[in-house]
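Heads up, the chain below is alone and in the form predicted on its own; it's given as structure tokens.
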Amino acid sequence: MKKFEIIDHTADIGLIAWGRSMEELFANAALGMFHIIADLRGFESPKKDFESEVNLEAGDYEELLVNWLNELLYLFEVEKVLLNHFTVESVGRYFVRARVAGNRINPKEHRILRDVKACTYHQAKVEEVRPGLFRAQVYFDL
């Protein structure tokens, strides 16, 4: 099963995201935005130099995971970290908690290569595709 995939679109860039629950889906959405975000080849070191809980409420699943979206991209501006490992401990249909952790974005280090403004309601959809087997997706402003 593919964790996610980059969608081409005329303005934007969108993702589609896969999870055998909804704690996996919003874990591999996360990923999948930071894979849009930088080159994390080569960024998979077990030593982390950022923590941080994540604890968020929402009316339904796509206003959670664009929430969380959104979330991540500000730690990624304001703490100017890069995320890559992403603990969701439990998703509901109104909430989400979890812990990220990542490294401190190094220049000499990290390939930054798109500007992400944020994660759009634009064909925000969340889905259980068959038992056992969830799908998001998502489109980003550049």
Given for the second form:
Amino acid sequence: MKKFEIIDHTADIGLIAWGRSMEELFANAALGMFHIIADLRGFESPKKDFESEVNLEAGDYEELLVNWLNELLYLFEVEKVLLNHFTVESVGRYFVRARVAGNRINPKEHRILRDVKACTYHQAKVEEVRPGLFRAQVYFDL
Amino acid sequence: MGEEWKGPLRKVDEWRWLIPRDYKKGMRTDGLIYASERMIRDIRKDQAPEQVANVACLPGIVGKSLAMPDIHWGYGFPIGGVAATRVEDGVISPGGVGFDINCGVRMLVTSLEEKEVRPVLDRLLRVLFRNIPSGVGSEGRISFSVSELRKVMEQGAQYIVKRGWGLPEDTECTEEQGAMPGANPDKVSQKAIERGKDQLGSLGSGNHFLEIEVVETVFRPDVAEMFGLFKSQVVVMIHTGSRGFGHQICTDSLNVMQSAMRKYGISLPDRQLACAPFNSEEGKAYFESMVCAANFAWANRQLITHWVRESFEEVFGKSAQELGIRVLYDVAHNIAKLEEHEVEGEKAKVVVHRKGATRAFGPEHPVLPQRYRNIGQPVLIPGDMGTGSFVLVGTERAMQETFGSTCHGAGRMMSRSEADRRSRGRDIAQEMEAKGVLVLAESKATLREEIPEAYKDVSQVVEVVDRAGLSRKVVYARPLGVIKG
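Target state, the form predicted in complex with the partner chain; input state, the form predicted on its own:
Every component of the complex follows; first up is the chain already shown.
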């Protein structure tokens, strides 16, 4: 199973993510977003110098996913961290509880590719395509 | 990529294409796209016209759901979209403004000519690059306390001028005098403040840039003279917005609007069109926080203006005044405004959403500065990086047809991955230098994503609004040097 796929859009960029559970789906979507933001090749260092808890609620799964990604984007910009480790403990109806970790941005080491302004609701979708396989789609405003 | 749009487009005349309101259920008015026959073929290539039809479904929309020739597929609203809603029973939509609230452009004129700037261009660009922070997550050089930031939200560029970073005449020649009324900092989240507080006075990344240009073609000498523009004159174009501050305000508001839609029983074809009645608690809160972000953006362009002046002073060894550095005008192209327009023969207060569209008020409009009152508003249309800019003038026709609005720029027509494929192995900065345009960029990746061929031809876009009478071409300025995040 592919974790995620980046999709074309005239003005911006989209993301499709997969997971065998809702938790895995949310983690993979987050990973995909950080691949859009930065060049994460060779960025597998187990040493993390940032960790945070994320707890969110929303009105449905799409809203939850959009909120989740926007929350991580906020952490990226304010804490100046590249996140690449997502322990999604629970995605329920409709809340997410997770621990996220990553590294403080070091311009010498990390290559930031683009400014992602936000995750949008444009064609946002979370679905169970068959039992045990979940798929999500979102678009980002760049 | 998006699929080709198959809906009906009825040709009204050479520059106007109508989507009749019976095209889909829920449309309250017609859609109208301004474009040439040639451009319409490209416009049909994705779902942007469907978005024009979706906007026509907004409760309380008056006039038509409009789209300018730089229309392209956006979120909820198309980029290049204009829609006015009634204040009493209409809605306001954060999606109709976008994430980069008051992204806009400001043009500075100088009394310098190309021959004086060319020999020092390289140094001038380096000094500007050093003085004006740019790039992803770039931070400003001045740190503002939360109470100072509240003043920025309320007083915008005027506060920056009061602090000594500019001249009173700068804000006279800025839309809303650089301080739009109605701001309420209490409606701005702590998150927006955190995200924006270090970013005031920075260009950012993406399609934002600062460009040194030279006036090459004068289309209307009488208007150019009144604007103080002449052939060979060096001008500076600043393109940026409200940075992370505005992005977060939009994100927060869209979140609120999702539940507001359920609360007020509003159902629309696209969630990104999320909205609330203008007169509701949620609608007002969005408007008041959006104004804070709009004012932040004007303050941002004002601070950058100050550093442009300082950079020119350093390189030319003369005062900015001696160099004739003055703000021609400053326009917003992502904003919602409370304006008075004629609706069905009567004056009415409406909320004009401009998402990737520019205000283009015609002559005699009372909000215009004295200097431009007789002639109409300067309309600034940047191309993509390195293709130069047009200055136009607002018209009475725009007042009658488009709530005083026109196009905003070139409009992207190539996805980033396609731009990446096409630019692989190329040195974009060197290619541009060969064409006489010096480029300094924080990121080579950004340069490749922003290659000129990824954008529509801005001169075609401007041609349509000129021919359709929405605004008239005054001058074209060709680029000399670009700073890119």
